[in-house]
Amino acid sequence: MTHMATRIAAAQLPITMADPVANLEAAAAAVASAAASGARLVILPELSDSGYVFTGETEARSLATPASGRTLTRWRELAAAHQLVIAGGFCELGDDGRLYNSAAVVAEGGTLAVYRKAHLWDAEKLVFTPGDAPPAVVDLPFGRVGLMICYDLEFPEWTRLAALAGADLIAAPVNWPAAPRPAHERPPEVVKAQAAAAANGVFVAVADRCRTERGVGWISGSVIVGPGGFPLAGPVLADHPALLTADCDLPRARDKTLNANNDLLADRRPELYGGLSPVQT
């Protein structure tokens, strides 16, 4: 069956540490550019309003905002002005007083989902409380969009949960710290995004960031991957702002057949996977 392709955008932003006003304006400019290109969904990076390399919990708390606060309010205004949907990361102050590394899907009518990062990376564990809900999957007019954040994407169980929940596309706001790698090799984070797409037969759209922050550099690996595991746009792999777009027939991801005899999801044998239990120490 032929469907209408939807233009997806991933915005690689130059995030400024501890400057929410500048960061919201950078996001607004990227959303406007994405809208001008015909995008219906724009993905923004992880913690796109606050920056990432906090001095500690006190600084993070001073930059955090509730889901009803300035960041998602601004995104709702942008979504309404440009007639699109935004999926991005923000520093959340929960109603319980805890801090969360969160992401949201926001449309003209308001916030459709808030997801709290479940798998915290490195010093994030000293600042944030991990989320305990599965990846959010939102049913949009053009397809079903799953939401997770950065390190979450590296857990096959997590991306599989999103696929089993019906996601056509996994939107992943990320801040991927740079690390040494052999010459001419792609960063493993990009490889894992491609593997997640291929293993689950879904689109994966990653919005990474740029601009060194307190001595930390980034992969700047924004990429949009098709269900076969091959990039449709990117990866950028350069420390500069970028706006990637790709036309994606999202409902196509619901066909998991590989050939006349194989289906990515139907071929699973969960009864054999009992070993997927907590690690014994």
Second form
Protein chains: 2
Amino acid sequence: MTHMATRIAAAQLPITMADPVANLEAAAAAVASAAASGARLVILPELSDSGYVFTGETEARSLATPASGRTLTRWRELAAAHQLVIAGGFCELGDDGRLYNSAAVVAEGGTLAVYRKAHLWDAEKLVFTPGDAPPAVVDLPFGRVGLMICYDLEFPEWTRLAALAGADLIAAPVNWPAAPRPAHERPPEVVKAQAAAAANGVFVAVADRCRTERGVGWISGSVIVGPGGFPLAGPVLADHPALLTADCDLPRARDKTLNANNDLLADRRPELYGGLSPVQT
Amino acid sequence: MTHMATRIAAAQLPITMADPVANLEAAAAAVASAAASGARLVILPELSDSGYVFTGETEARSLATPASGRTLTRWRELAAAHQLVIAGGFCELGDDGRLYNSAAVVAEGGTLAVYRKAHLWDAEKLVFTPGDAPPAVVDLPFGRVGLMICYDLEFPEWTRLAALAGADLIAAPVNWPAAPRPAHERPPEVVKAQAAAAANGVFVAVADRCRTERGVGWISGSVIVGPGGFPLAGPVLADHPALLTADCDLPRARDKTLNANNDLLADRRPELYGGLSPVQT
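Pass me the form predicted together with another copy of the chain as well; I've looked at the form predicted alone already.
Below is the whole assembly, all chains and molecules, this chain first.
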């Protein structure tokens, strides 16, 4: 099936706080590199246009753009110029006037999905409104791409929902803050990404960032994981820009068979899982 | 809080197929070693009395005992003699005449819980009836112990249910069959155990087995993981007997706070998780 593989790229980028013009240029350079490598899908980090460590809601609002605005317009131009698809995070000003930590899938024809982060991390709760829609899943010519953002990926319910909705690959723009860990251990965020891939038989591609921002450092853990749970590229785990690529036969993820008697999703016992969500009446 | 820590032991054992007397003796020796090390809870592998690679239902039936039978009676004697609690797997003949791949928590006062594996692996489906109850959670003086078996642990729904039911530690008797993996990578089963611990803020203690049985080899991946997702002992990943121990302050797992704004379980969005289980009517 090698002939069906699609090159996927995850761009680990430095982001300049509060300088969207510079950030869009950096993203454009990364997209060009990904295209040169033959990638058909490139993933950019969370809030890749604005930066992350806002002084507060006012600053975030000054950097936010609507889905029809500067950031996704530029991505559309890039997608058209390079004949690929971009999945990345941006600071969204909603039509309702609220701010969302969002991600979009953008192709030459336009924006295919906008997803709003449903599980907000720390001070994001003071700035953003959480999304209330399930993970986006976009049907592309080379496979079905699910979209979620950073802390979302740490909720096994969320990755499972994406898999049940048919995602072959989960694309995750992230800004993973650094935290202490034992020597020779991967960060739990990376371990959870691997487990999400293995538990659901999907590819997972994470684009993290690098370079300290207003005193916050990052894991810089960009990684592309195969449906068996093993990394295909990365994790980088080093504070520098990186462009990861891996050749992924995305529709292969639709076969959840493990052996003659087991299937990752069919083996679920949903009739016993009622305690995970409120009883519907 | 070090003074509150409880020593937990996971016994990686060879098991002799179809020789329950020998297996109960091996378990007794492991329990004695665990007690000598100061453990108050010792975990034994899945199907620790019977062996795993049955020729079929007839052989499994010939090795099965009721919860009132030989295996749990012996464990109760051991628990009393050593003043500790045993959580291990056994081949159960149900009151209904069916066979179950079960685990029990046994103390000097008797059997505190019998749990029947709900997610069956491969040829187990030809022998055992799947359980239809959620993971057992037993309230012990030193903390609350959840119980599940092998493949169960790979369903994030199941580990989440145990955590939501209040488990501080998930005890998992397993028989993890060996499979190829890239050099320097942990088996996905271990990665999923780590992710389950980190995603739920619980301890996870896995007792695997060693020594090839009827041509089947094992990961021998016994491990005790802390609520941050990092191993406290193991994974062994070597085909020999081992007694892992770790000092675990189990009630510490009840604090799910990550920072001023985040809590592992409170951050869930159950109102959005309806797709994980059938709509209740």
